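First, one chain by itself: the form predicted alone, in structure tokens.
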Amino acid sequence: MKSSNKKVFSRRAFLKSSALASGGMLIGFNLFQACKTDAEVPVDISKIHFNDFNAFIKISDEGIVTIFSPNPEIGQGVKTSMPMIIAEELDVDWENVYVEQAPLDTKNYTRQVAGGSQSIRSSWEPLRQTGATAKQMLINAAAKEWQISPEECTARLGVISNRTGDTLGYGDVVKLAATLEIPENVSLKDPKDFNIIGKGKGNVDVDKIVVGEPLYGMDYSEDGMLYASVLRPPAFGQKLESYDASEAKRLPGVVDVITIGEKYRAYKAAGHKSWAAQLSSSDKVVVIANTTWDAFRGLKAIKANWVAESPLESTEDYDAKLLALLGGNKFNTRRSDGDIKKAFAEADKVVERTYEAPYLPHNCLEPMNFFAHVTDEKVRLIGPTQTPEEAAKSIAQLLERDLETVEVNMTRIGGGFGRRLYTDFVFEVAEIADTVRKPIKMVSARENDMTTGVYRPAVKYRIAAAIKNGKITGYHLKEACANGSMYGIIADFFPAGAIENYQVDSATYKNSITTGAWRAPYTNFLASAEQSFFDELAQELNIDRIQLHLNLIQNVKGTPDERIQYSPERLEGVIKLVAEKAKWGQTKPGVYQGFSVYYSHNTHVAEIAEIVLEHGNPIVKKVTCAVDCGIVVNPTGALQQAKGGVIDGLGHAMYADLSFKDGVPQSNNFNNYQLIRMAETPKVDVYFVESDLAPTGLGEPTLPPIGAAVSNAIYAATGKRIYKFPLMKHFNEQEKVLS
């Protein structure tokens, strides 16, 4: 799908390409044209002739470079940063680079997934190799032109030079280069020679985002397209029994009312499994209409009868069951070091606390939507998805088609946070389009998206520590989680290895509420629980919070335990950096600090939150954040990611709560589900550790530590420990009890 371009041309380059496109007629004229308020884009870049160089790179005869960004752009900035990596090794002027979203083509682009903060980490080496290989082929072509050895040539900023001073632009040799043998071994740049990586670059789509040009799935349309909206069961555990659509069908703009669900049930009955498919097995009523407004009105006119097919649970029900799990003995042990029973039996004192968190929706700014057009020959799917390959495979199975006949094109994504890893909405639109055989755009209203979503599961942790002779000698964490649990490597995060007797157990409770990945899966609340607990342990041991961590980290240095996922040295580095930058322990009177540190998604992060009390309420004024994510590819985008993670995590920790009554979510829009407001956003200072190590994740790692940093600061200010999220709800409940 055609995508947007960043500021592609300098004026000089623009004039060159104008001459290419239209014979020079625009030269000079454009200076005036550009000053007009109704100025039109003087050059249609689609008319510039590019030579296909390889799957990632196209180069025009004028030396203009198009780089395809392979992964879905979910707001994490990969559409800018991934091409930067190629451009660095290709050694071109970034001002002459044009960026396009690549289509789904995993044969060429391999991993086309936005999830787990892994896009840059997974692609770092392949993208560098891609750029360096292309550069070497261009050099080889120039050497062939000059009849000299490639070793006598150098390339910089799109120009190849030889020892005699001759030069050739990339565009001069691109056709010849594309015919040459691909070199197997190429040299990568020394990081000290980078001139694009490490320099802040603006988002390639920012201009179009600002003026509202169509980039997102919600923007997509084509001739003859109809709109669909889906009526799903109002409560988790219900299914459709019957419905009356007579009133809906009489409404102007409503084209038809159908049901779907049969194909998905057949898909499951055939034994197909998709980890990304989260669907109720119920039939669903679908209104087909000329506009989204007509479709939404049609949905409201449907009279449907629903019956329970499994228990309709309320928050009190699953809370009680999760607490019962914590008190029971049905656990899967994820890791066990030393002798935990002996450590607790011989302890001078045992500290045990329970931490609880609710279900949370994803709250994507752009609600779920997708386009599908199904014909006998082809299935076209277009829209915002974090897992385009999974969508293509699943829909091929759903519609019993060859995979080669299913085409998926990605739009820019208006927020995902894990929600768009799941392809339930793609299943729905594909079944609708297969039924009506017309181009269909399925759109969910905010209320529908929030009440029939895939949620961060409710989870509870019970953590106990054995203390003997002023030391932590045992650590035992138990987890009870709805429809999920911690998976393998999480148990190998800190404090694994730092405490001799260590055990992590998990237990799962199954219910009908759909759950899945939510930003920083598994660690988003686990970090809050563990780091709140260590704050209590530091108080119990009468030791500074930061010093306690530094002491424990010493136990891991030099460990032969290959299971340990984090680096004690890098963890120590971010702790010392944040302590220095936040002036730990040196605040003004009335300002209270809370510390937290966490490793996730291969990145080490430490944070210090500062709060003040206004009318007895804690107000977060500042967060200092230290990050070790290796080489920072795009400092501008990295800063946005780090700050965004802190603010998102802060808002959810303070306010977010999705409760259920008889299977029905009790919040359905932002008027009754509180997110952080702009006025509540604190100052966030971010410091990146200088590094020449390969980049690691950044879309998620700054979120997990913030909950504990704020909770610990609230304790420092008020002396109140809060064990349940959201913090402000339970802070206020404590206030009511005390008053």
Contents of the next structure:
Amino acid sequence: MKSSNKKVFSRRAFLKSSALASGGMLIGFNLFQACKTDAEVPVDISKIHFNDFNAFIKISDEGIVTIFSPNPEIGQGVKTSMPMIIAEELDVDWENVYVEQAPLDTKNYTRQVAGGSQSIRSSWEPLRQTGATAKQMLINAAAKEWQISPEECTARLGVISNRTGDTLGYGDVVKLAATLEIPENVSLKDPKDFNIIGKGKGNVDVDKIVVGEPLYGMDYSEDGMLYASVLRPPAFGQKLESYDASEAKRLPGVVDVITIGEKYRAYKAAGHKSWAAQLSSSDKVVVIANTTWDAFRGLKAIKANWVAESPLESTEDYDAKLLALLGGNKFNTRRSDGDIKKAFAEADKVVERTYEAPYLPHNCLEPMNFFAHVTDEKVRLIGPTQTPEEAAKSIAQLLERDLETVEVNMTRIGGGFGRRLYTDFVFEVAEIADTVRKPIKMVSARENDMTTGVYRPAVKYRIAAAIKNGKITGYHLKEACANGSMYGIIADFFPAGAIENYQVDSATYKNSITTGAWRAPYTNFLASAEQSFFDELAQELNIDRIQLHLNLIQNVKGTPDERIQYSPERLEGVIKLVAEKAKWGQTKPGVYQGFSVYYSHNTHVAEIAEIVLEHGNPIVKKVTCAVDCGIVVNPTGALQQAKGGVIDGLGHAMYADLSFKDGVPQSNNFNNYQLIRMAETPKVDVYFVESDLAPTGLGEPTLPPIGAAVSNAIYAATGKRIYKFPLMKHFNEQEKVLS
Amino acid sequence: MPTYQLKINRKTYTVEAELDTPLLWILRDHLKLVGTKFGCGIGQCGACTVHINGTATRSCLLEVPFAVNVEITTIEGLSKDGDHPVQQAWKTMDVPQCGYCQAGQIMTASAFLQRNPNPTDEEIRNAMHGNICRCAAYNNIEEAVKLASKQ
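Having seen the form predicted alone, I'd like the form predicted in complex with its partner chain now, please.
Below, the chain from earlier opens the complete complex, with every other chain and molecule after it.
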């Protein structure tokens, strides 16, 4: 288990400073790469271009610290937690710290992506180094002022003191500090002395959110802006054949009706590829209007004819194909230990089960939208994206512009969950704005958003275990997934290493329904399948479910296998913590528990769900969750992420189902696609393992275990094993309390 | 195009709009009061909740002719300085994750507490059931409503 980032950072390679003309000091730093040796930090704050440095700290003459945060905020709290790390090592009062979203100005950005729960993990060390180096520069300046050695000075909460009791504020010495050399060796704080990290900090935007300030892409507007809405093929596999816009053009507020698609096809024909764009190549009809409502109204009046260009699939079609793949032999082997053939041939008993999950839309509450203004000189793009760098690069290629002339500004994001890693909506608005040459905001209605998504793929797992002499001797997992398959290291998660003969195979089936990352990609359902399966194995072996896990984990301790991703000790830690906190096995009559544990995104999580039955239907009352994510940077944010992940995962496991008929998604809004609501929500108790290891991600890892925790509790309550999600499809539909 | 006089946050606005235009888009696109959010357009998610004469109402379903001669309150007008007890409770509990649904949640909660200042847990859960939070910050929303009810 590689738990900390051991890379050595050279301060000179990623930090530079300048004295600001308006007063104060500006420190530019690059999180993940060395900056160009000739790069200069600007002396005017308005000249910040983020070309040479991807983030800046400004310390004013008054000692106020402004941190230009480099990562997009999608609700996972990095806009708060990353500056907290800098402020901790800089040692300033958090009250005096302001955070601004850094705009993107094309090149030299790395990992300015919010996804995979990696923001905190990959930047922990350099953020600390940055804060500590800045602090040392201020100390050096104060020492110079006092004509003493820096060793005789200390800094705390924005004030430097010496042994004779003199003090200087950071603001008093910034001018001098900016002219000093960047120190090479700075010491980092002992985690014991942290006074910002580990203390709950409110979301930095909360004051603005509760009064409705315009923060989101959907809220952005400027003078002369027009609104656009896009008519996309109603079925996956279709393309536009012809359309009639005469009625739409007569409607009030409609300015124009155009088509787009040609530029995107040319982009593809030129061999360009963007991993972040998932777009139908069909022409699309766009209504340009004075208001969003005018554009929506206009869209409904378009009469379009669509033709199939590839098979129009229904749920039963791809279900049959995925099952056939599981029964076939066209697999890509992801990992193979020992000899599973032999283990299964010699087994006393073989248990084999198949688990199935549907496509899922992301349903970010802020529907897809983006602003663009294209002129001869410049391309301005503003809106909610998780991948601004990729957007800038690909739009420059789409419109055949120099990258330097493409500017992307990020707004606060009304939910990402993976959806805003893809830039289909940026491609669309850029092509519209290039045609119309006016400021344009593209807005999708909910129905368009849900039915033209980039979905979590439908996926099926078949898992077999060989049992001999009361032990699991073989484990064979097969995956069949639409348009993708599990990525590299997932096969090295538990139970890899714990079972001698172990194999993971995957197979992919391609269709035209676009798929992509969805909160905790692949593991979001893989964990449900495996952790349900282990529940059955425990029963088969007549052993307590948690004891089975603890026994298996012993096999991994001290393993020389460097591929193993999880730590058996940390896994054991969360299992024991959750068992203790949830009082495993000691429930009141009528309350049933289900256990699940999973390692993903570098974080170990165990959960116990408690359900009761009402009119035969399972009601989840409580979930206890134990998390080992190393040092908890921001406990307030961490609790929110952990609880949100559990409830989000729970809601989707219980209710979520997107089916298709002839390529058309069968749900299109929240009246026919059920998201979890408050009255269905359990109380979630989260416990963090105390740790001084480097922090790991939290946006995703509490989600994967919950599906099986609930499914196993349902088995405990009803004797019913559920193999096909969503869970509530197997019960009488409750009366839906919808307003 | 017909014109309408709307009383929003104690100010009178005159707008020109087609009569099928929902109040939501009058607020957002005509008047740039964008605190009221667009989520679903069919009254299912509650992101667009405003007060009409003090009652929580879905502005995405209320066509503009029905929004005259009533007092409309939006998140921007709920309090002078963001200090309504519900807003304060939201800050204390640090409720928002992505934050997009929160204006609607606050408007639902504030109208509910006005009508029922001492609710039971069950009443809170039912009152807030019409508002979707896609980040699933429900535990914190529930706690914040409880906290506000004690102010």
